[in-house]
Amino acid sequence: MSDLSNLPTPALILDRDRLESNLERMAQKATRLGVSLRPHIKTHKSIEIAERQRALGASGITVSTLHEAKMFAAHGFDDITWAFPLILSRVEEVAELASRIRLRVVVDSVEALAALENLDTPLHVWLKIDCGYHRAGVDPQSSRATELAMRISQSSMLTFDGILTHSGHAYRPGSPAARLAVAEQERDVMTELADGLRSAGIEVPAVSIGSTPAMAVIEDLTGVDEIRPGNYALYDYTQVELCSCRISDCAVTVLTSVVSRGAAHSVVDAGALALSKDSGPEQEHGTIFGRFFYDYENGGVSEDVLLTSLSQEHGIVNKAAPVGTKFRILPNHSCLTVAQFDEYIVVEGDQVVDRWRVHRGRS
C-alpha cells in the first residue's frame, strides 16, 4: 500500500471517507423529502460511485452524453436518462441503445419530437421546462409546452414520462436565501405546470427537477417526484463559496509537484488539462483556478498562496517554493477536473486503497 507522497504527479485524488458521508447525506434527504434520486453521474464518471449510489436507494442515473449512457448501460445501469436536448444526428444510436435498456430521452423542441416519432421504436420521452435557467427548455406559460406534452402523451410509440428541468441559475453568485428562492422558483414552476397539464387532460407521471445548490438549501418538495443533483458526490470550491457544503466536504483534489521556481513564483505540473480553466466563483484577490490546502484533514486552505493562471500544462503560483515541493488543489469544478483525468487514486487518509478509472469520452 502506497501514500501520497509517492505518487506521480498530476494525480486525482479521490478521499473515499469524504465521498461516503456525500452519498449517505442526499440519500438521506432524498428519502426525508419523498422524492426519488436519480443522481447525475456526468460529475464523476465512475462505475464504483454509481454503483455505491445505487446501493444506497437510486432509482437510476442521469447522463449528459450517449457515450456516457453507452458506458454505464454496459457496467449493468439499465435505467438512464440522458438529460440533454436530443441531438437529431444521433437518433438511430438512441433506438439501438433503447433496444436495451430503459433509455430515457429528453425534447423540447417539434423537431426532436418529430424525429422520435420517425424512429417507430418504443422510447421514454421527458418534456424539457425552462424553470427560470433560459438556457434550453420549453416555456411553461406558452401553449408549446401543452401542445408538446400532449403530442407525446398521445404517441402510440413514446412513453411520456413527465416534465424534467434543470435550475442552473442557482449556481448564479448570491446568498442562500437567493438559492432557495431559485430552489423553490423551479419546484413552484413545474409543479404549476403539472396541475395544469393535469387540468387539460394529459397525465404526467412525474416531475423531475435539481441542482446540486438547490437541493442543499431546500426542504420542501411537495409535488416533486425526483431530483437529479450529480456534484453533491465530490463537491468542489465553487460549492463552498455557494454554502452547499464545507470545504472538509469536498472529495476530490490534485495532487500537483512545483517543477521550476522564480524569484517569486512557481510553476507546479496542473494546469488547464488537470483543472481546467474554469475561473469558478469572483473573488476578492481575482480570478484563481483552484485553493491549495496547508491542512487538509481541517479544511484549511490558503489566503496567500494562489494559483493565478493556467496553460495547457502549466500552473502559475504567485509565491515561490522549492522545486518537487507537493501540493493538494481544491478544484473550481470538479466535473471538468475530473473529465481532465483517466483514473482516481482512491485514499483513506494518506493511504491509497484503490484506483478506479473515469468513464469520460465523446464516442
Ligand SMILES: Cc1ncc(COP(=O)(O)O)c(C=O)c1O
The other form holds:
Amino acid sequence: MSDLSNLPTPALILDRDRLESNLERMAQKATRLGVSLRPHIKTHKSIEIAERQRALGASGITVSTLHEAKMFAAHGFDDITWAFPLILSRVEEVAELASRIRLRVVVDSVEALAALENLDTPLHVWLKIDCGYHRAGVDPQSSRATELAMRISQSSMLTFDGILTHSGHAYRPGSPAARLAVAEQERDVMTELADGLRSAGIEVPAVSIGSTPAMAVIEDLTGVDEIRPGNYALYDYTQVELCSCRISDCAVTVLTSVVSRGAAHSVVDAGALALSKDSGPEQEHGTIFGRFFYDYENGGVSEDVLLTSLSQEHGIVNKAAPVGTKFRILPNHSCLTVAQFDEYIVVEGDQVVDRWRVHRGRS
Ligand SMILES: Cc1ncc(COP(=O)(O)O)c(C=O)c1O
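Show the same protein again, this time as the form predicted in complex with the named molecule rather than the form predicted alone.
Starting with the chain above, the whole complex follows.
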C-alpha cells in the first residue's frame, strides 16, 4: 500500500477515522432523540459507507436519483426513499424497481399522484411538505395538503408512508440561534400538520425531516419518526461555517499538485471538474473555491493561500508555489466534489488502506 505522498493527483481522499466518528455521532444522536435514521447517500454515493451506516442502525437509505436507487438496490439495499419530486417520464422505471425492493417515492402534485395511480403497481408514497424552504412541497396550511394525503391514503394500490420535508433553509447564513429556529420550525410545522391530518381522520404513519445543519442543533424531536441527514458523513467547509462541525471532522479532501507557477500565482490540477463551482459560504475576500490545509491533523487551513478561481481543470491559487508542490484542499461542498470522482482513496493517517467506488451516473 502506498502513502499520500506518492499518489497521482487530483485524487479524492477519504479519512476513514473521521468518517467513522461522524457516522457514529449521528447514529447516537438519532438513538438519543428516539428517531430512525435514514441517511441521504447522495453525499457519498458509496456502498461501503452506506453499509457502515446500516451496521450502525440506519433503517434504510435516502437517494436523490433513480440511478442511485438502482445502484444501491443492486448492492442489497432493499428499503429506499427516492426523496425527489417524482419525474413523470420515469414512472415505468419506478414500477420496475418497486417490484424488487421497498421503494418509497415522494409527490407534491396531483399530476404525480395521478401518474402513480395509473401505474396500477403497489407503491409506498410520501407527501412532500414545504416547511419553509420554499423549494418543493405542498404548503402545509393549504387544503391541498389534506386533499393529497387523503387521496394517497384512500388509494388501493398506494401505501401512504406519511409526510416528509427538508429544511434546506438551515443553510442560509445566520447565527446558531437562527438555525435552531429553522430546525424547530421544521419539526413544529410537520408535527402540527400530522396532528391536523389525524384529526381529519387520515392515518399518518410517519413524519420524516432533516438536513445536516438542522440536525446539528436540534435536541428535541418529539413527534418526529425519521431523520434524513446526508452531508454529516463527510462534512465540508460550508458545514464548518454553519457550525455543524469542526474542520477536523471534515472527512474528504482533494489532493492536488501545482502544475504551473506565475510571478504571483500558481495553478493546481483541481478545477471545477474536481471541486465543483460551488462558491460556498459568503466570504469577505470574494469567492473562495477551497481551503488549503497547512495542518491536516489539527484542522489548520490557510487564511492567506486561497483558491480564487476555477476553470474546467485549472485551479488558480493566489500565491506562487513551486511546481510539484502538493496541497490538500477542503472543499466547499463535499456532495458536489465527490460527484466529480470515480473513486475514493481511503486513508488512515497518511497510509492508503482502500479504494471505494463512487456510484455516480445518470442512467
Ligand atoms: C429531500 C432531502 N432530504 C435530505 C437531504 C439531506 O440534507 P443534508 O445534505 O443537509 O444532510 C437533502 C439534501 O439536499 C434533501 O434534498
